[in-house]
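The chain below stands alone and is given as structure tokens, in the form predicted alone.
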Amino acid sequence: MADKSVHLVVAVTGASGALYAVSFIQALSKQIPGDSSLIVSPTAIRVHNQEMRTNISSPEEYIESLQANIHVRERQHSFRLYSHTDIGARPASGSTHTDGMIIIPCSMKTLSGIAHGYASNLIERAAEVTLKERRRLIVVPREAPYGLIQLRNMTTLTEAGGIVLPASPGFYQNPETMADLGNFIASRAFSLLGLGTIIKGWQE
């Protein structure tokens, strides 16, 4: 695990797997010490309702129903939210340091603006940021199939420094849960990010 205080930028999409999200942060809620940004768009929270079968309607919301089950004194990150509209907000500002940034998951969109340098929201100029600092910058689409273009896109992407993580959780841990499929995305993300892991890997 992360031996300092980490500060991330976490950015959630409207694609398909709110899953991948929801245990991403909430294992950096109880594992890794530090606060990160947090910028949540609206058609995240279409796609977490629909998904996880929940009723929010905010940002606010939306992190409070991520930590409801984590007591306060075990809770060991906290995050700040930004608007997704909010272009001139800090984590669009290449000197705001971070530790890196994810978009988990990633929507196609917002793959294609990262890759072609259309900023046209706060996760799409942060990303940009974040690859002209020379900060690692991870993105975890779920889509099926890839069509050319986002496949193009991807390798864009991965050009100009970023990672492609898709969404394809391995089935070797033997899941038995759709939980343990989030945890073992969320754990690769861990450990690209240099935070280490959360769950067994290979053979251990």
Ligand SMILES: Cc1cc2nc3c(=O)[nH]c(=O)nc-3n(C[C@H](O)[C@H](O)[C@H](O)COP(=O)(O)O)c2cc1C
Second form
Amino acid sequence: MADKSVHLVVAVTGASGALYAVSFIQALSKQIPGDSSLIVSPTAIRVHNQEMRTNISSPEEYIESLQANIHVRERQHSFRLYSHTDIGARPASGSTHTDGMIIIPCSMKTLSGIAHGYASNLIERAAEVTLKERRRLIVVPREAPYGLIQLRNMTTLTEAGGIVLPASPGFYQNPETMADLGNFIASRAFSLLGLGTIIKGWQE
Ligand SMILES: Cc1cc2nc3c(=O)[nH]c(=O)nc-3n(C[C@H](O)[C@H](O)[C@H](O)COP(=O)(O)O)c2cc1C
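Next, give the form predicted in complex with the named molecule, keeping in mind that what was shown is the form predicted alone.
Okay, now the whole complex, with that chain kicking things off.
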């Protein structure tokens, strides 16, 4: 798929694992031609600041900081930001074509909202649209341990056609850095979205 222009909906929520979003978005920026919609929840910013030791205050600053060390000439992918609360934005409509959606990381709260058709914000609505249009939806949940309600929500989402990609990197590649762990999950997400199986410099 990497030969054609790709349009995804990328959502970041307030589960632990901000690194996974960083790895995925930066790999998309460097390797995949296209443009994607990006929705970042307020709690995602809070968790990102805590885990990545940053002090950003808005989704605009978030994407700027992720792309800061990628030279403009290296950027193949651009991101259009949509507000978490803008329930009428383009990703809320099934008539807006996309090549799928990923929520990375995905909180249990957002997972629940999708599993129960709540559609109370743009991330939940875009996920609902992705499923009803029979497009690919990947969620990357992180919680430990899982409770029964969370497991049932993951089952419901899977039965509805979504794919649960747990934020559980393998260690058989002998990861040496945090970036290796982030790239492991980003690489699995690439594969599931049909973007190729390998992030350059990293093999599953
Ligand atoms: C530092 C921090 C870490 C969190 N980690 C998780 C987590 O790993 N998994 C989870 O489901 N929720 C986690 N939460 C709770 C969610 O952020 C919370 O449920 C929030 O309402 C999610 O909203 P969102 O899905 O709209 O981003 C965490 C919250 C904070 C502040």
